[in-house]
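The chain below stands alone, shown as structure tokens; this is the form predicted alone.
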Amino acid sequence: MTVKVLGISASPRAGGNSDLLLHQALAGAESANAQVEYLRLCDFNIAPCIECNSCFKTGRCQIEDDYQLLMKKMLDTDRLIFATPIFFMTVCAQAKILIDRCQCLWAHKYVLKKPLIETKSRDRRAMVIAVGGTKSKKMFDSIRLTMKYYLDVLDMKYAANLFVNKMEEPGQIEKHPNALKEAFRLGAELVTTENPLPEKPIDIELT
């Protein structure tokens, strides 16, 4: 059966650092004959949770925009691959948007107790990237614990990071081959199952 892979940039900047890395990623994972799709935050309409709490009721968000279709495609793939431009030591606004709009899915999974997944036996894994600009060695704790979250909730195993620091101009990714390298490599190995899964995420950093 074919592997689907769901590539997601939260990028504001189309082209940039952590855009082109994922495009990579996903061609690696299609180099293992999987089915690839992108898609850009900024293309769609997705607004803030208001924390009305009523999906701690029903499982879903009432607010009714392009979060539905996302939601759907989050848990329909096999594998997912999250790219996102660091700020102020976190995920960018439009990442997280979308992750706290997941809300209701913890509600779903959590609250009412009922299964997100039909199949609970479906291996689906997700690997995260990111690119920062500082020198800090703690640009990437964040990340690391708010990706955690995010994927537990969408019954997703944590398999991998990729974080490459002191990236400041729009493609200067591009002079870094060995970031794109390990993109391509990472995603070609999220789609086997050769490999038994890592207890932790794999986790590379460059700068």
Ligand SMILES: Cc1cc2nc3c(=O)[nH]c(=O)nc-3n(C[C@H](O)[C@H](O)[C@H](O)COP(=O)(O)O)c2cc1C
Second form
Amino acid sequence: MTVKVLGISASPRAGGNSDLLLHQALAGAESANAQVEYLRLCDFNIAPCIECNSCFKTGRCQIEDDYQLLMKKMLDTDRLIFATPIFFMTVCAQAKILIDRCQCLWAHKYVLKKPLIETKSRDRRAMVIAVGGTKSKKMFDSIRLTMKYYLDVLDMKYAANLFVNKMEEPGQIEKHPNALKEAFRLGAELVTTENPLPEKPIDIELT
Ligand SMILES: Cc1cc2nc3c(=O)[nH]c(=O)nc-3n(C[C@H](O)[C@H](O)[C@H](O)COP(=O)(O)O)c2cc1C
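Having seen the form predicted alone, I'd like the form predicted together with this ligand now, please.
Shown next: the complete complex, the earlier chain at its head.
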């Protein structure tokens, strides 16, 4: 059966560093015979969550915009590769808006205690790509935590991280000695792995 891989690029910069890494990861997935789809959040109209809590009763979001389409894609896919730049030590705003709108999935699961039918008993895995302009000790801590909870509501196993420091100029990543290759390798691995997943995500941090 063909594995479906969805790549979500959150950066406002097309051809930016995280975007280029995502393209490589998707190329890796494709080389492992996956069916890949790439999208940029900037091309979609998604409003932020307004905490109306109507999803606590219905399990769905009452704001009608492109989130409904994105939600279907996130629930339908077998693999997700989510790429974001670091903005103020966390995901960028475009990513955070999408993640917050998944509150309806959280309500569906944890308030209404209903399973997400589309994801039931499927092997779903995700990989996170993040790029920052500087280097500091706790730079990716916030991303790790946010993505852990986001992937949990999507019923996805958190398989791997690829984090890269000290990338500021758009496209600078192309000069990195091995970041693009690592993205390709991890993208292929995300599709092909037959080994049981490690308890913690594979964590690759490059400078
Ligand atoms: C609003 C804003 C906030 C940023 N905050 C951080 C930060 O907290 N830490 C950091 O290392 N880089 C920060 N950066 C730099 C970006 O992470 C860096 O330029 C990265 O390469 C952008 O990724 P992209 O090319 O995929 O968009 C920030 C950039 C912007 C525009």
